[in-house]
Structures are given as C-alpha cells and as structure tokens.
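The data below hold one chain only, encoded as structure tokens and taken in the form predicted alone.
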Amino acid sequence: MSIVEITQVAKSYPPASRGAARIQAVNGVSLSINEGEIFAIIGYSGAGKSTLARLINGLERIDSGQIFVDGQSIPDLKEKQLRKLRQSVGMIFQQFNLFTSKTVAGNIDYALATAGWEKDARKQRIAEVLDFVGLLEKAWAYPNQLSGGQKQRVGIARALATRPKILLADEATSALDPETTGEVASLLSRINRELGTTIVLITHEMDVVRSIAHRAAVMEKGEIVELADTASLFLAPKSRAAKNFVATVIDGEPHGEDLARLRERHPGRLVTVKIPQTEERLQERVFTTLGAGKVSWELVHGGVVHLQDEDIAVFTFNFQGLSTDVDALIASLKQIVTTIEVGR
C-alpha cells in the first residue's frame, strides 16, 4: 500500500536573469512509495531530489500534477492543514538545523510544543526519543558541545518526537565522516524496522543506499531515469546516471583507468558477471558453463559488493576464441546470471 503517491509532478523556478528560461527543477515525476519501506531518491546536485522532498511535505507548491501523502492531496491543503500534516512527516536535514541557544531537550521540546503537546507529555516523550537514539545523558547539553554524529541523532530524535509515519532524510549523512555515516544509517534502519516508519532518503551516497534502502529512484535533470529495487539497481543498472552512481561503490566491476589497463593487457573480450551469494551453487554453475565452452578464458578482475541482505560476487573475465563461440558463451551465462560485456 502506497503512503506517498506522486503523479506527473512539475516544479520550476524563476530564472536568475531577465529573459532567461525558467529553471525546471522537477519535470513530470511519477512514483509510489510504499508504507513501511526505505525508499532512496538518488541524484547529483541539481538533479531535483531535494525539491521533490520539499514538494512531498508541502514546503514548496507544485506547478502541476498531483501528490497524495497518507491519503491527503497536498496541493489542496491550506497552510493550517499542511502544518498538521507535517506532524506526521518528520524532516532530517544535512546541517542538523538545531537551535544553538537551546539544549538538546529544548530543541525537541520546541518541536513538540509547536505540535500542541501538553507539558507533561512533552517531558515523557523527550526522554523516550533521546533514549531511543542513545543520547539521554546529553539532554541538557547544547549543540556546540556535541559531535556531528550526535547532532544528527538529536535531529533524528526531534523528527521522531511527534511519532511521524514518514521521515524525509535530506542528505542526512552528507556532513558526516564514513564511520558516523554508518552509525546514522544503522539508526535509520532500526527506526524503519522497529517503528515501521517509512523513510525517504534524499542522497547521492550509494554506500547508504546499498546498506539500508529497499528501493530507489535515480533522478537526473528533474526526471526519474531509473526506478528499481536496490539489488536490481546494483546488479544491472540501466541508465547512464545509475551506472555512474553504482560504479562509485562496486569494487569488482572495472571502470575508467582500471578498464583501460585491462583492455591494454588483454586482447580478448572483457565480460563481467554478477553472482548473488544467497543462491546456492550459482557460482559453481557459472564456472561449469565456462569450462564447457570452446573459449579460452581467464579471471582478470574481481571483488564483492555488500548489500543489506546479500553479498554479490563481481567477476570480470577475458574471453578469447572465435567470435561466434564467445557470443554463445555470453548467451549461456546470461541465462544464469547478470552478464555485461565491458570491453574488447
């Protein structure tokens, strides 16, 4: 069941200079986000992903199309109704957006008071969410006394305070170091798993996507160029943008200078296969197929990709032989696993 339904949504902004065309930030986007999933919206700066997030919670108004959030039509809501809706749509920001003059508890209290919670209920809820994110002992500290990871956990606690059905995480890990990024990603996964909260990740960090997201949409120039479950996206990206993103985290598939060096050293045809490790004996079938062919082959590049539910072995082979025999071998491999010819 979808909790966010977006249909042919468009959003543009006035040009920077007189006479120039309007800037089309989102252009004809349609997608459904299912209740209880972690859904990633991926794109480089300027792709339109953050604009789409602001359209979902009504911080920006759409030019055309339709957005339903938890059954409510966002374009039809008045400002008072939008404020009420935002209590069920929490927001986590890249730069934390904490009040530096308020304590950790004070930052969360402000969110609850704005939502109309009574004082006694606010005190209890502050303790609950700080305990959940592991910062109960920091309740009376100020933001400038916290590390970046602790600040983001406060931001997450504040977003959780009103018990939202949806969390919008807009580049929530981009300002953090790799270790802290992993900790925050694990916390978001726990929120989804234990609380059933739907999480929308706005990000360009593929390590986060592969570790916790269930599905993903790739955006480029305001449009969705690919939509897939996470495993499919990493196993067989189709769009140029998705391939570029996946290449940043897949160690086993050669790209750029690595691929150029392999092409120089090996005169045959370079073929990459991707083998999910959860499927028993699949790797054995691949090597049996290689041995049964009429083609000379050697393993020239390899590695393992770690996704949230499984590991994927990525092997690149050099095939030499008659073109028809190589074609036949590649066709046989494609019947078994994801197979991509990466060079001659």
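Every value quoted in this text rests on a predicted model; they were computed, and no experiment measured them. Numbering follows the first chain given and starts at 1. Throughout, rigid core stands for the largest set of C-alpha atoms superposing within 1.5 Å between the two forms. First, how it differs from the form predicted together with adenosine-5'-diphosphate (ADP).
When the rigid core is held fixed, the Cα atom of residue 44 travels less than 2 angstroms between these two forms. After superposition on the rigid core, the Cα atom of residue 290 is displaced by 2 Å or more between these two forms.
Once the rigid core is used as the reference frame, the Cα position of residue 262 differs between these two forms by 2 Å or more.
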Contents of the next structure:
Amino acid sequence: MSIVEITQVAKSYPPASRGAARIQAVNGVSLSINEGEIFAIIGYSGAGKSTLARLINGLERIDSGQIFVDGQSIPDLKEKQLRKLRQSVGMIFQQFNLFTSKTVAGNIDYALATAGWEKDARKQRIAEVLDFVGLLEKAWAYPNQLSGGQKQRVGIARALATRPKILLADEATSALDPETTGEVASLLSRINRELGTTIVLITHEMDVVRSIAHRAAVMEKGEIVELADTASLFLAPKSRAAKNFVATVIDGEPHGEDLARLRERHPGRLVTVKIPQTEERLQERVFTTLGAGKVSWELVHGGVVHLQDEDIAVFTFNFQGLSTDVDALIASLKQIVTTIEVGR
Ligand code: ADP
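Okay, that one was the form predicted alone. Can I see the form predicted together with adenosine-5'-diphosphate (ADP) too?
Below is the entire complex, every chain and molecule, led by the chain shown above.
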C-alpha cells in the first residue's frame, strides 16, 4: 500500500533575476512510496530533491498535480491540518537544526510540546526515544557538547518523538564522516525495521543508498529519470545520471585482480577514461560520444579519485563492436579526456 502518492506534480520558483524564466524545481513528477519501505531520492545539487521533500510534508504548496500523504490530499489541507500532518511526517536535516540554547531533552521536549503533548507524557517519551537512539546519558548535555553523529541522533530522536509514520531524511548523513555516516544509516535502517517507519532518504551518497534503501529514484532537472529497486539500480543503471552515481561507489581504475576479473567477465575491449570534475560539460561530452557511435558500451568499473583541488571520475567501459569502430570511438574519446585501453 502506498503512503505517499504523487501524480504529475510541478513546482516552480520565481527567477533569481528579473526577466529570467521561472525555475522549474519539480517538473511533472509521479511517484508512489510504499508504506514501510526505505525509498531513496538521489540527485546532484539543484535536482529538486529538497523541494520534493518540502512538498511531501506540506511546507510548500504544489503548482499543479496531486499529492496524497497517508491518505490525505495535501493541497486541500488548511494550515492547521497541515501542522497536524507534519507530526506524522518527521524530518531530519543535514545541519541537524537543533536549538543550541536547549539541552538534548529540551530540544525533544519542545517538539512534543508543540505537538500538544502533556508534561508527564513528554517526560516519558523523551526517555524512550533517547534510549532508542542510545543517548539517554546525554539528556542534559547541550548540542555543542556532542559529536556530529550524536547531534544527528538527537535530530532523529526529536523527529521520532511524535511517532511519525514517515521520516524524511534530507541529506541527513552528508555532514558526517564516513564511519559516523554508517552508524546513522544503520540507525535509520533499525527505525524502519523495528518501528515500521517509512523512510524517504534524500541523498547524493550512494553508499548510504546501497546499504539501506529498498528502492530509489534518480532525479535530474526536476524530473525522475530512473526508478528501480536498489539492486537493479546498482547492477544495471540505465540513465546516464544513474550510471554516474553508481560509478561513484565502485572503485577507481581497475588493477591487478580487479582487472583480471573484469577481463574474464567481459569479452569486449576495456577502456578507462578519466574525467576531471572541474569541467561539468566534459562528462556530458564523453557520454554523448559514447552514445553517438555503433559500439555497444557498458560501464563495468568506476569511481571518483579525490585530488587536492579537483576530483576525477574514472570510468572503465566494456566496448563491443567492430574493431575499426572501437578504434574510432577510442580516438574520439582521446580528443576529449585521458583515455586508456586496459588489460590488453
Ligand atoms: P536539491 O535538493 O536537489 O539540491 P532543490 O530542490 O533545493 O534541489 O532545488 C531545485 C531548484 O529549485 C534549484 O534550481 C534551486 O535553486 C531552486 N530553488 C529551491 N528552493 C527555492 C526557493 N525557495 N526559491 C527559489 N528557488 C529555489
């Protein structure tokens, strides 16, 4: 059963400068999120992910389309009903958004009081949720006495306090180091399993998607360009955007055993290209070139190498086709970026 049902939803904003076109942040999105699943919305900055999240909890009004959350038609709700709805749609943020002047318990208490909980019930609930996230002993600490991961666990406890059916996590792990990211991701997964909470995970971090999401949608320029269960997305991404995202979690250039394994599995010619991420258009040109010829290509290995002041995407492709066509394709790629045939 779906708990979020979005049909042909659009949302635009006024342009930054006068006379320019309106910004189409979300453009004709249709999406159905099942009750009890972890659904990831993936995309680069500016793709429209946060806007979509704000439409789901009614913080923003849609321009057109239809959106049902937990059986209620969001556009038809009055402000008071929207406030009520937001109690069943908890939200956690990249920057935690805690009150620094309140204790951990005080932050959660505030959320409960706003939702109209009585004092005794609040006290008990605060203890319950802090225990659940493993921070009971930090109840009287202030946010700036906590690590990033602990702050986010407080953010999660606060969001859970009112027993939401849906948890919207907007880049909730993006400000954390990799180890802490893993811990917070595990906590989200446990919330989903033990409490049955539906989680909408907005992120550009594919490791998190891979480790906990059941399904994922990839957004680009306000539209959903691909929607699949997580395994299919990682094994056989179809859109260019999905291929790029998947490539970020597979390691860089293949060497040694990796290369031998690729060689064994793929009968074609293996070619690695290195695309500096400082120039946005380069990646687009590479994929356009790949699509233009007669050679069939498949992304088999890839990753991003982080250098001091630039990141380089390293993709290895398996090319299959006539050898003259493959030669021509390699020559075209070499005109754009560093291109190496590997494992010959
Ligand atoms: P994402 O979360 O994927 O980074 P956003 O939903 O934040 O994307 O933004 C999508 C587009 O809408 C961007 O071009 C952004 O600049 C624009 N946008 C988002 N919120 C506003 C706003 N309140 N006012 C004007 N433009 C906005």
